[in-house]
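Just one chain follows, in the form predicted alone, and it is written as structure tokens.
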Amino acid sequence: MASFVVRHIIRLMLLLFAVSIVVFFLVSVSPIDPVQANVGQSAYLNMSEEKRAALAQYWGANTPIWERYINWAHDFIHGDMGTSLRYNAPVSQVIAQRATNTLLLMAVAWVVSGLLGFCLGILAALKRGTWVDKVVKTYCFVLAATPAFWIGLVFLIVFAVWLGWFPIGFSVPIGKAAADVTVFDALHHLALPALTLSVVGVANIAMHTREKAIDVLESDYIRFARARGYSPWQALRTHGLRNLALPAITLQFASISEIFGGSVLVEQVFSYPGLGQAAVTAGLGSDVALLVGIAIFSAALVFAGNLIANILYGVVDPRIRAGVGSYA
């Protein structure tokens, strides 16, 4: 087990040094000149050229991007993180109070989404070649092909305009005092961004448990079972739902990336503060430092997923768990 820690931290290091290394030199090479994102276009065009240098000199437009680098990665290691030109704060404080509204939206999608997607694909295999089976089958079809910003922008439409169930945007109430938000004010903001992340990311995971509980289903045990009086629901349930869990937790853990990539769109479709829409700000505005800092993270998030998906392996098949040790 010690081994095997150390060496997912070691990877884990490697990981984010090559994160920040590419993510520093694309946004350093970017076409947006830092000086006049930030200050705007009529105070850049009315602004003299001593103080046009002067402030490319305080952010480092015209230092060497190696020279940066170092820079940057001597105080990262410090535990300095940079400040945002964008918020003018530091980058630490800016992930620190987006990085809740994020993790709650991608929580309860990516629980959603998982436990929606693992459902309709047992029941797309026990009615295989049914209408049930199509009506699902088609439902994950056009959500694949479907952008996560445009199923927002008709929830919005739908939900928001015209029924008025949900608010347009935001996360809490415009124009009410943070002491007086409320558990529901913030989950009543939640609930479309939630539920348009969790509808976009429930194709994969049900279309692959499709797939293995049939293959599941036409096993000789699952056979055996049928042949003892056991129904299809019987035995899948019996015999059948340990071998699904397996291939259910790779997917699930894996679709991390994938959930925080749809909470980008769907942050700014719906507006909500969070990591997403500061990401889009960012880059938007050539903020080297903070959007390396939420790269950071989010890479971090992501090995963070697939390294429970790798302990969770054992606990499920205790087969695995023997294969990990006599590896390690």
Second form
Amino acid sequence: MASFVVRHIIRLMLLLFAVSIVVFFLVSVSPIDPVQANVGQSAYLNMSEEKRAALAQYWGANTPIWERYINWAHDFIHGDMGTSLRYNAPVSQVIAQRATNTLLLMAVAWVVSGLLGFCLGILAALKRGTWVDKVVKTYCFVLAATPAFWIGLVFLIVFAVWLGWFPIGFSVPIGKAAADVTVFDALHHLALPALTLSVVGVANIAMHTREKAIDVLESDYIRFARARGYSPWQALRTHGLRNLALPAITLQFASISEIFGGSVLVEQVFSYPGLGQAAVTAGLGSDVALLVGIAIFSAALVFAGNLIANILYGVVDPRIRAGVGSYA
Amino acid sequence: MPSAISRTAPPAVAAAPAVLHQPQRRRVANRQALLASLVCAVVLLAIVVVAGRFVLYDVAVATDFSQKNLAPSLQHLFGTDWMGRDMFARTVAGLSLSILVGLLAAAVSSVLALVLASIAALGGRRADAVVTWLVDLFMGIPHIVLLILISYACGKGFWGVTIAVAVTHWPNLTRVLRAEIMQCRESLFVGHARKLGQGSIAIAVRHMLPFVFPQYLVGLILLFPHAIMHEAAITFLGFGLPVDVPAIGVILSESMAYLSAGMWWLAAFPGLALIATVMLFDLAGSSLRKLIDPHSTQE
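Right, the form predicted alone is done, so what does the form predicted together with the partner chain look like?
Full assembly next; the chain just shown is listed first.
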């Protein structure tokens, strides 16, 4: 157990180290001048030479990249993630503020898409070959070909513009003091982005569950249960659901990377102030510290998801658990 | 016994007899239908590219302020935007760009995957460990974040988005091909060929290539949909094609400012067209897989 924990902590360290190197390398080869990207073309042309030099100093454009990396890494090890030049605040603070929004959005989408996908998959398998199955399959097939941000735009048109049920963007009402924002306001603003992300995430899990459920339905033990007089649904509920649920949960944990990617796009559509939007702002504004911070945060998130998935694989299938009893 | 089984089995299973139980003529027709759908998909995509690049490109960037903000009609199938540009022409031009970027990026990505998979499978333990670690690293960062970073590193624009999409789509295919090549290397026929004294180049060309190539081709075609969607996404976020180019991502991102004014057609039709394109590629890929992959001919 202890060696398991240590091994994964070392792997996480290595991964985060590699991610930070990759990000710094990519930023260093970029031809984009951070000063020009942030002050705009006309302002840059009208600027005095000293002002430009001062700004270049502020954005660290003259410092060699390896020196910046060493400075950054030194601070990072001491728990300081640097200062976001775009938001003029510590990176950890920017990330903490926005991570709450993003994680809430992702959590809702994760649960809803998982449950919905699982149920649809089971339903399609039970009604295999009928119109129900065809509808579910078509839905998944079309959805797999649909960009998340376009679904967001369509929901925006239908639910926010035509029906007016939901606000058109942001996470709180415009012009309302932060203290007056109620939980209902927050949920009201969260609903549409979360719905978009949930709808997109269904396809994968539904198709996976359908395949597995068909395998289970064709197995001998289900046939035996059917011979004892169970209906297909009864047989599946008593003998199949548990075998199906764990792989589905595992798959859902392994797909955190995709949900994060979807949330970046969806946040952009709904102007939802989360990590994805901050990443886009940081990228467009050459905010290296924030970019590295978000990349590391998201990599750690994906790592955690994959780790949980791996552990669950072991729980589901004892043969995968290395070093356990007779299977070792 | 068989009758008892078929009575207890769900009726849907009994209703779909195995393909091999059907007369041979119907099986051939099935194959021809696959071939026809493949050809249709390819021809349609080619038409979109030609139309978008050469026929409609000038229309797509031409402004006409007497025709602005029009809802879809027979004259302007997809309506017009706030500068009076015809949305149908813009959509087709955008799709043609998406397809070209997708083709280029998927081709590069698949070659990368093939090379890395070969190195991993044939280059010994160390090479395998390095490649596997690279795959894990690339899959450990969310794809969108990686795309943003690489596009930024390449200075955004056409090359930014193309390079970003090209160098991030190989990990999955690399895994598949690596497993395939390893299986092939351990297979009996390669072992026999080696025992019969064939050189490694001869084995690679005559025995391994025909085994791996179908997987590679299918993987390549199934990369297109991802490549196209990621191109649109990156352009939508502002890291891809510049705003003066009629690209799907640009169209959709510009449309956001006009949605609250009720101009739904700016977003609806270009998106639908993009979905249709992606599904055409999917269709082409899955038809091709069924045609050339011996494991799925029974589907």
